[in-house]
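As structure tokens, one chain now follows by itself in the form predicted on its own.
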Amino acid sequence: MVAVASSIERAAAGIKSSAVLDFLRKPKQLLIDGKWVPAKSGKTFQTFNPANEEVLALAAEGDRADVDEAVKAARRALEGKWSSIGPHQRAGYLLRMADLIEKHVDELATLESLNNGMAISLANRMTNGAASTFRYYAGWATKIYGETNPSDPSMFNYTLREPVGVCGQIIPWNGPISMFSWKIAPALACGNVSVIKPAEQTPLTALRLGELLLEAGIPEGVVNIITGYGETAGAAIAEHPGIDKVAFTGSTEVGKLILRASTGNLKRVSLELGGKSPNIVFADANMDECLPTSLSGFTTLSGQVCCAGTRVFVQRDFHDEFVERLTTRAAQAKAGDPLDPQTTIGPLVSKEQFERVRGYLDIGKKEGAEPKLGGDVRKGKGYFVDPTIFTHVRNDMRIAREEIFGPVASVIPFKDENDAVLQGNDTTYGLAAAVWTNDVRRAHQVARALKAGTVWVNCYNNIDPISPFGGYKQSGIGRELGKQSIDLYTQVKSVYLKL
């Protein structure tokens, strides 16, 4: 125990938060029924801070004893006391939970900048975003009607929309506090109840986040947290029969594992998954404006976005000055200490993703490309990876076809409007797309005519949970925020009542 604490003190060097120190001193254990628990098996396993390589906590390692337990908690929750509370009670909850979260949002920012690596600036703004999810979907539990339909005069027809169930909960480790509230705020609007598993490398945040879910006066069982790896925790969730409904956001080939595990008693299953979005810059686009969202587009959380803007398509004749102009903007931009408020790319988050882009960016030059700046990892301490721009990229290459998940941008020409949509849809992939241009003829056409869930005309990485986010194709299935979450977390029952 005092080799964790001294490495504590060596993986928070610097943090003079005494609730940020505090919170990493104490257990990391199980959220089941209201109660914070070690697992049933006595494990834990360690977290790291991706920028010094050094153990911030040591968290409960919850199995499949773990999650059947949450799962029995959740149950008794939602035919207890939570299917007695009504809409107003349920939205006074997420209420008060989002000013709960603006209340401490420096300490989770602090906490979600340790543990994930994003840049602190970055990981303000999802904070408070997180409070504007569960403020947003507050407004939604007492808006979510059913119908009156024509029917006989003898026959009242009427239809009523009810929860799910036991929702099982998988969030990623890219983005923690986003993901947390992406998955719990619609639920519980809904009035399901959950069993939430954070990503193994980030489990720390959403921890934090349960604390407050019980400040808030959230009654016990309603929100089960099980922090575990993904092969047993994970698999567990995705298999169990006591779960009506499997949320999921991460990669692709982790959401089809997921989505032939559900098949055991058919779940309700939503994925949120993997992305190579297309950037399309036409040569009269406002480059004022589109070279350093451009950037941006390909850097945020050190290119570890689904919707990361990695392959920039450009104008042919426009190409070599784009290419000049952003690499010299990239050029200046350098990763270095998240918590650094003047930092914009922070580390990536572990060894594990270190050595994915590693080998991507050996990919990319034994392919042909050509680095025009980077192609290179960092030495030394942390997992720190500079932004890098390939040129000399065609579409069918690796490293325009494959997600990557890091700094990473592929820049290839294209003729015109055709060969942009063309090449822009080549993919697998259906999450998102963009498009520069001052053209608002061109701008509309394009954006229909490409297959990705979010467009984006003349900006990048915009996202607010009015408006529905998800994929086509293998970026996933359904749509989370807007009012389409409610669609994921209801069921509609009609009612026959004869006259």
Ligand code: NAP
Given for the second form:
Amino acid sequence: MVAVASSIERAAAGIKSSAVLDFLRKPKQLLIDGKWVPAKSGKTFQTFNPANEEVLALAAEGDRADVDEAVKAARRALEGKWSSIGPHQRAGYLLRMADLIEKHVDELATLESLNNGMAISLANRMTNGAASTFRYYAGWATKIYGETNPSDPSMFNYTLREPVGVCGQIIPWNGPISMFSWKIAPALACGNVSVIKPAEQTPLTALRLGELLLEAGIPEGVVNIITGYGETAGAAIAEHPGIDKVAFTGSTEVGKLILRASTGNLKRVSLELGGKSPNIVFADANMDECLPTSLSGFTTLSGQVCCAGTRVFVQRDFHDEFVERLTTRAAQAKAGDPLDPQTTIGPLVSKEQFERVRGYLDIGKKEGAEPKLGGDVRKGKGYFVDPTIFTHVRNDMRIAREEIFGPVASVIPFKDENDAVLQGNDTTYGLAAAVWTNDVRRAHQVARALKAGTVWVNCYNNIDPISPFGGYKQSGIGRELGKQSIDLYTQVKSVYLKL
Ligand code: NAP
Ligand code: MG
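For the form predicted together with the ligand instead of the form predicted on its own, what are the coordinates?
And the full complex, kicking off with our chain again.
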């Protein structure tokens, strides 16, 4: 314990918030059936601060046996107390949760930044966004309707929209608080129960949110939190015969494993996967807006964003000037201390990601792309990578096809609208895309032609819980957020009554 305590002092050096320090010092256990318990195996794993590589905490290493307990508790809640709780009361829990998140926004954002490395300003925005998501789905709880159908006069036929049941929810490390809200809020609004597994790199904020859910009065067993590894705890969730639906956000590779594992009991599956999103810039665009937004499009969260605009397509005549101007701006945007309010780019989340990005920078150079800016990772403590801009990239190079998940963009010229759309769509992914132009006809035509779940016109990375988010092609199955999430978390029953 002494070793852990001194490690916390080093890992969270400079943190004054007693709420954050108190939380870090507490044991990190699993939430099962409304109680905090150690993993049955007694095992724990280390979680780090990626800005200084120090151990921030030990978390319980849940595995199959803990998932089993959590699924039993969830099933009991679903078939017991939770099923008798009406929509107004469910809305009440979600509203209280939104209030609690806002009340603790500084603490949550600091924890998120410490564990993930994200810039504190972004952590604050994303935490407030999570409160909005809880509030938005609180509104839905009382507005989930069935229908009466125009049946034969001898019949009365109506539909009921019912919860899917026990939901297994597996979330990634990029935006842990945000991802928790996207999964838990709609699931509970629709009357489901959850077994949720945060990513191994970032278990902490999910645990703090678990405490807040209990404070909001959520009955025991409705939300169970299992920290642990994907290959064990995650795989157990994906396969579990007692889980009715699995919702996953993460890599396309693991998404395919989840889909395969779901066949045992034909779980409902929704997947939010990777992307290689095109950001298409026409020469007539407003450059004062386009340049800073295109930069943040691939550097926000150090580029560890599924919808990052990493392929920047620029109209040929304007390409060289655009590259100059983007490079000048990007050169000023260095990665720095994530807890400094002025910082816009923090470190990458882990050593693994750091090595992965370093690998892609080498691959890009070997393939013949030229780093106009950057091109290497930083030396020293912490997983810092400054922005890299590659030119002389062909759309068939690996750096233009594969998800790098670092602050790395490839700038590629295009001839005209048709060429921009052809190149933009030439990818196995289809999560997001953007088009910059002042020509309204062209904006709508290109938005229609792009094969992506979200298209931004003259903006980037805007996400609001009112609007669906998800992928075309190998970027996923299903849509989260908006009313589409209500479809994911409900199933329809048709009732015939003979008159
Ligand atoms: P990942 O393995 O797909 O992780 C996402 C979640 O799935 C984590 O909770 C993970 O648990 C879990 N998981 C891993 N293997 C599993 C399995 N066999 N069965 C069930 N669950 C499993 O992603 P990663 O390894 O963290 O990152 C690798 C790459 O994926 C990144 O470089 C990036 O390109 C991409 N990625 C994309 C997104 C996105 O939002 N689209 C998010 C994260 C990563 P553990 O954390 O415990 O392993
Ligand atoms: Mg993993």
